[in-house]
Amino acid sequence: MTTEEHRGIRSYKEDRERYAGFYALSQQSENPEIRVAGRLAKFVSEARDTILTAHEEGRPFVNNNYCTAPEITEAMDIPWLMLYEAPFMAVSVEGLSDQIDETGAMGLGTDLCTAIRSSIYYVEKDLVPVPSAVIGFIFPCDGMPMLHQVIKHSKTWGHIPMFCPDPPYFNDDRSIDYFANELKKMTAFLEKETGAKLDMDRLREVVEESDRQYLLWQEYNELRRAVPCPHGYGLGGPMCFAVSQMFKVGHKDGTEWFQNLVDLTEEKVEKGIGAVEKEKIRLFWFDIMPSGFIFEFMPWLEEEFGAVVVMDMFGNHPYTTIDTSDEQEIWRGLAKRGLFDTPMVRQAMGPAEGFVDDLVRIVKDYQIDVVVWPGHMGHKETQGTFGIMREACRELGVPFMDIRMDIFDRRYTTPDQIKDKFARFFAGIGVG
């Protein structure tokens, strides 16, 4: 099979041009916030180009993940892609519903998380370039190992060497030390399979630049506490996550992006300008945003009710900087970040105390009026915390809304049905 015949390569070339076009269009706007948001499209395009260039030059590239220390692959100068990003990026491509339907034709149960089903689809249909090695992402949920089983039985991916860092359950120092050792094993695996070598001085540089991004993100999140909130769903939040943990990990242009975001937001806060003309309801969306129909649903919330998503799961900032003065502390800091701080993993791994602590802190710090629990159908591991969250909100005196939806598939609970739920809920609690 030639390079041009592989669908994954063609898909990445199309993505590279598509996102480059999005970026170019955004830079024509007179609105500086649109230009800042548009730079994320540039970062995606550049990431695609990095993989394509490695492929064309016959150099190794790997699959890695946001919670398995991407700082390491960056420091080793190994191009990397994240297979699990596929369903999230697919929202910009027509035919997502058809792709979801095809996973059923492949024999995958509809009770399996749509993100995992879609990732399996991308492997089976050769829609992602085939890497030289795979770093597995087998946590936080029980469904993730199924994706890796599919990879091992795939005709095109089955021969690829794979290493899966083993995540411990408890959030304690022993777990950090254990996972730090797993990251060291992962690094040895990458060195063997790619020929690249890790230089600790280079890793220190990447981690320090990454820390600068996290500190600016924290500064930005402090600005989001303002009333009115300067941004809703459209800027910040998940974009901060994407820049710092997916597309510009430890890169200076990623840090520059954060600084621009902070500067623009400070100006809005100083002028008292909010995301909407008249903010009425401050929402905490305690899960992933509804990727499958976000641009249809979220503007409706803001325009119809003055309801602004002040904070969400991927916008949450529980991160701490890493002590780079000691080599072992670098490993421990990366382990802590991957196990305890990153979204989804933070919410679904370990005891429920951390989950509830985040909820209580955000409600208080951001003056939340309503906590929204989307209840994504794939997040079964967190369904057991539903009653705990509801009780915590009752004690805080904050209404708790439970939707039950599929954040990718608009047919599971349609946007109109969700809108009706919000309208009735707001009417019932006397807000809006």
Contents of the next structure:
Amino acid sequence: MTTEEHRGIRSYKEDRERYAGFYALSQQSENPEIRVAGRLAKFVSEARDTILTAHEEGRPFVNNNYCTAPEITEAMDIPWLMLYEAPFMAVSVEGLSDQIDETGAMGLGTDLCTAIRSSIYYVEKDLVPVPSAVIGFIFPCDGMPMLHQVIKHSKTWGHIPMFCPDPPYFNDDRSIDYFANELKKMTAFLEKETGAKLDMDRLREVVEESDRQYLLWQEYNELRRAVPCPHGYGLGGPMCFAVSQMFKVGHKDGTEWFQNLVDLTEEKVEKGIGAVEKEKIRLFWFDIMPSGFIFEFMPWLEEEFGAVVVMDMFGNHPYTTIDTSDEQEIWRGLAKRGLFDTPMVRQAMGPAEGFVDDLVRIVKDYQIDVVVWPGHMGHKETQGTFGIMREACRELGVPFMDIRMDIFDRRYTTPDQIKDKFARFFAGIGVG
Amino acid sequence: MDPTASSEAFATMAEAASTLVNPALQRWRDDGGRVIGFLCSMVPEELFMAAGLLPFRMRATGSTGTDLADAYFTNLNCSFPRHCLNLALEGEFEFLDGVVGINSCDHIRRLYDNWKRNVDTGFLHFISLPRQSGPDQIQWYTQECRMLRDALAESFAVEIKDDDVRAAIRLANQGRGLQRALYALRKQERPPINGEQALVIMVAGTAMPKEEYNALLSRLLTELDGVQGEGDYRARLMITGGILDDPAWVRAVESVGGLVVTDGTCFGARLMWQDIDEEAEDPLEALARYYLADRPSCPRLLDTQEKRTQFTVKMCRDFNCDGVLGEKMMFCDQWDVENYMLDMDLADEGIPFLRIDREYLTSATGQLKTRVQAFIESMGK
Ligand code: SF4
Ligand code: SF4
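Just the form predicted alone so far, so send over the form predicted together with its partner chain.
Below is the entire complex, every chain and molecule, led by the chain shown above.
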């Protein structure tokens, strides 16, 4: 009798092949930027392969997240996947709209963040390889702890042992110590559930390697300050995040990727080459960039208006390096990194001050002409800072454009409507 | 005949529930007393009492719109904080000497951020609420209680001793006991009060000095002793959900034959179903334990969903309910997903469940009534 393959495993296999295909294709390009971007596909394919190999060999693999110290799972050599990545990756899946609609039929509110709804869908419908343990991330928004309550409640993942580091609200020393202790508890949990042991020397190595990545990322972001900006929405930004926080955490080939990116960009900046031929408007996209349908309006923005996304929330680099000479500082550094450096978490988690500080800093550092707030429907806490953001922009003298969209669902505000909004806005401020 | 119609005690409470500044609160202020508003039922109000301050649970009773607040929030924010901010910007909360915020949900924490920037209130403090209720979180919250106590002591130049906190806990528990006695009457076949009246009584308890409230409630309980209500309802209902402070909403439900006999809301049973430990060595730890772990929780706390379902099922059985209404404010992610799970859990228990999205203000009730009516009919009542 043959047992049917688990759907999650099947889709990971498909992903592995698909991304390997993207990678191979990209390497045939004459354009070195396409080749650098293409390597990300290789990293995704390899990450899928790591999970599939563990599955085939009957070894444990876990769920972890970009903001709950993935350096620790890496150092423990435990393969990890991130459930929450599913809605972001699903953009390449056919029938995404149908999946979103199905979440409504399941009984989830349409005003719930689509990322949360989709993650719930993936768990309830058993579409992701089932891990041996779950590290949950129950911040920065109300949706995340609810997702994890559903995980516990579900028939598919409910039996899996789960540990969720508990997040404090502020970023003072007391909070960092508290979260550092949560990460220690998380490590003990992982040791118990997987049998792996954490070697502090190995953790130090991983952290040091990831620090190298962050330093290179910082260098890259300095280069993005140039006028014209060497890259737009298509390169850098979220890719740097994906390499350093998801697919190549503390890995040498991740560092090498960053080095490549920096070298290429340096050359471009030296020659004064920008992302578009004539850069006219420098945009700061203050949230996640839309998955999937970004290609339906960003190239138009660049071509039609010379409007370039110089910085975005996931490309924003607030990471600080970690003092590895002291064990406790490693824990504290990881705690700070998870809670107060990682994108989305950093902005959405604590008081509005943090949010505004980032806005002001980026507008100044990157000579931003227009702050674009997509107003993602799921981000209730950001909706609640709408007035504060607008006032901050007014004080800075920079136009503030709000779109109101669903970054996952192109039907909420369609690419055509988005284009229309941009055209009117630019005309209104006299730059169109 | 409605037994509350001739009750002076009930009339006093009804006035308190239908206004912001009720006569008791006004008297308190006239006597030099100070008032602190707080933004969620997980804020330990006993600390305000211990400091000699009057705790006022924030609500936006009397609000008619959100025009001013709409410059700060968007239409994807819960209407509760929007109405609160609007009233604050109109100056309706000038009777508050302080406001204590908390990260109980994304909308509420942003209410605090906007309040802080735009409303001139003397004392401001924010509590960092954990997302779970284990031993480390209880310790954390104990520390938060300590920090709140110290901030109050400093700002209001009062000394708050452990014995003051103990006395406040005792007084608050006394009120809780009376409220439970009131709820016990609702188990009867013909309860002497309906759901609308019960909510009036509960809301009043969040807006006047506890001594005065407890005295009023004792009197009312004596008046209700042995009295039977009408009994001409079609179905006995329980309401679960978050902020529900508007008796008019319950009135609409009851107008089509549903009698609300109990609830799991945060102006209702979740406030008082449990007492705080009066004997604990550290009263601040007792507060932390109560608010995080012991009392029936809200979905804000991760590790409590199973307990919440058990609570709902038990309440339902104890009060002989025919069905449950799960009310949820629009754009509340916590209650949305909670209801998604509760729906499945109650189906397993064979308990009919109706989910209702609502706005903070009860305006047009036509659709609500139609849905409740259909729900009652679907139960064959
Ligand atoms: S996208 Fe926003 S609302 Fe959605 S899960 Fe992330 S932080 Fe929460
Ligand atoms: S529903 Fe929960 S978070 Fe909201 S006010 Fe009530 S107790 Fe607080």
